[in-house]
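Presented as structure tokens, the chain that follows is alone, the form predicted alone.
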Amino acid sequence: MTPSSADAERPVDPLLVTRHDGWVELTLNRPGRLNAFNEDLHRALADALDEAAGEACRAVLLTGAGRGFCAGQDLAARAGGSGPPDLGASLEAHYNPLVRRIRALRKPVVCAVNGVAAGAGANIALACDIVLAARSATFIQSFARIGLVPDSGGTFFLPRLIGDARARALAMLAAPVDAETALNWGLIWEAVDDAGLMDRARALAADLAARPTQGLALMKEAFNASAANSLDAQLDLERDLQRAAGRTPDYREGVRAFIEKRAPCFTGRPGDGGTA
């Protein structure tokens, strides 16, 4: 079947959101361009994971559509400008916030990467809690090659998942990453094979969403905050967010079933200061 004139100048959705239950599937549809970000793209995921935010979703998956995952941003939206563009500008406005909604979330981020994710793309999946690719992939920071710096959080996360050494050495020579030399050193938390990835991000995140949401969040803050943290702080915050877990549902579901001996049934509803 033809497509009608109308179809073709339908304009295509940047993200495409799948609802499942419990959690969400965002995935960066903009193929034809390897997924990079223009301010479409970036308001559509800012939303999307707004959304998320709301008590309905527990678990959010984020992938691309096509043979990337993001080749970060798209460098043709920005040409014909007149004079130096002001990219501090694109990151205050776009980058920065995307980076520290991930980050921020209370519900688990995991990161199906299917292909290729370069430059601001790379740091976009790092950011996320639990990242997957597929044995194809590749990660690369590829700033140099424009003569531009790591950014979307590229110098705060690359050292400390791989250290200096590796960190500097793959942002000044812009040297690509397979997933079995990522899974190696750290940077991701499994290569799989590619036909098999989104069978297994997608039941990763159902997992998720049918666990502690509350005390996930809480474990995601302290792991926020551990990188500027001394021992002594740490050890105060994890005495604080320990006191709201022990005030969830979860943990008082959690402590009956296994006194029961039954699986746990949790909900991820906050807190009610109830105790066990």
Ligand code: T3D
Second form
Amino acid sequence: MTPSSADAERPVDPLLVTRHDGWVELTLNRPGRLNAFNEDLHRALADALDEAAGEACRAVLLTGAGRGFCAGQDLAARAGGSGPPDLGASLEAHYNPLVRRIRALRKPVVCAVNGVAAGAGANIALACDIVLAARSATFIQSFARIGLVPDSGGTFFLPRLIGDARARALAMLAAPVDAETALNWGLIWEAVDDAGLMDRARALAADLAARPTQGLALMKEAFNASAANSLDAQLDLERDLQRAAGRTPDYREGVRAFIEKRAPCFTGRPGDGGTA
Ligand code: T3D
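Could I see the form predicted in complex with the ligand next, after the form predicted alone?
Once more the chain from above appears, this time first in line as the rest of the complex follows.
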């Protein structure tokens, strides 16, 4: 069938949103620019993540269309102009809220890095809870190639994940890291053959969506806080979060299922008195 002229004129969605049973798949969709971010993509992703915060969604899968995952900021939007741009304003308006949204979302975010992840694109992947990468994918802190510093949490995530020595060299040299190395260094959870990446990532998202969502949210809160906490503060936080987890229906179900020697059926519903 040939497309109608209306189809031809319809702008392409910068983000594809596919709703599955209990989870959502978000695909960055500017493949001609390796899914680099412009303001439309930022807006669409922010809206989709806000929608994913609702109770119906219990896990999120983030990936990219075409041969890349994301090449960070769309540099075409930065060429020209009369004076120097205020890149701090761009981080404040778009990239920082995006990283905060991913980290604060009270459900697991899986990232399937299907190809090159560069600049902010690499660090947005690292902000996700579980990162899978296709074997052909590469991670590049490309900022130094254009005179910038790693952003979107790069200087926070990298040293914590792979140590200061590797973090500094990767950032200063803008050296590409392949998926196998990323796995061996502890940058990602799993490297998967290219052809199997999306099946594996979708199965993982569906699996997570059937787990105790409130418990996973509390777990995420604990991990998010641990980088800045002393052991004492973290022990106190674990006490408080465990108290909340112990009040969830999924905890009751988990214990009951264990005693009855059957598989648990978790609903992901909040505990008594609202949010766990
Ligand atoms: O500005 C602010 O708001 C501050 C925030 C900054 C955050 C950042 O992310 S700064 C870093 C920006 N990103 C980069 O510097 C990466 C630029 N891209 C590359 O270095 C390379 O494209 C890659 C290493 C990612 C991949 O290389 P390769 O050889 O596989 O692909 P390619 O041929 O370079 O790219 C394919 C196409 O995508 C090409 O377009 P064409 O020639 O086919 O029409 C290329 O121009 C386009 N593309 C790739 N990255 C970007 C891009 N277009 C615009 N912006 C990009 N970031």
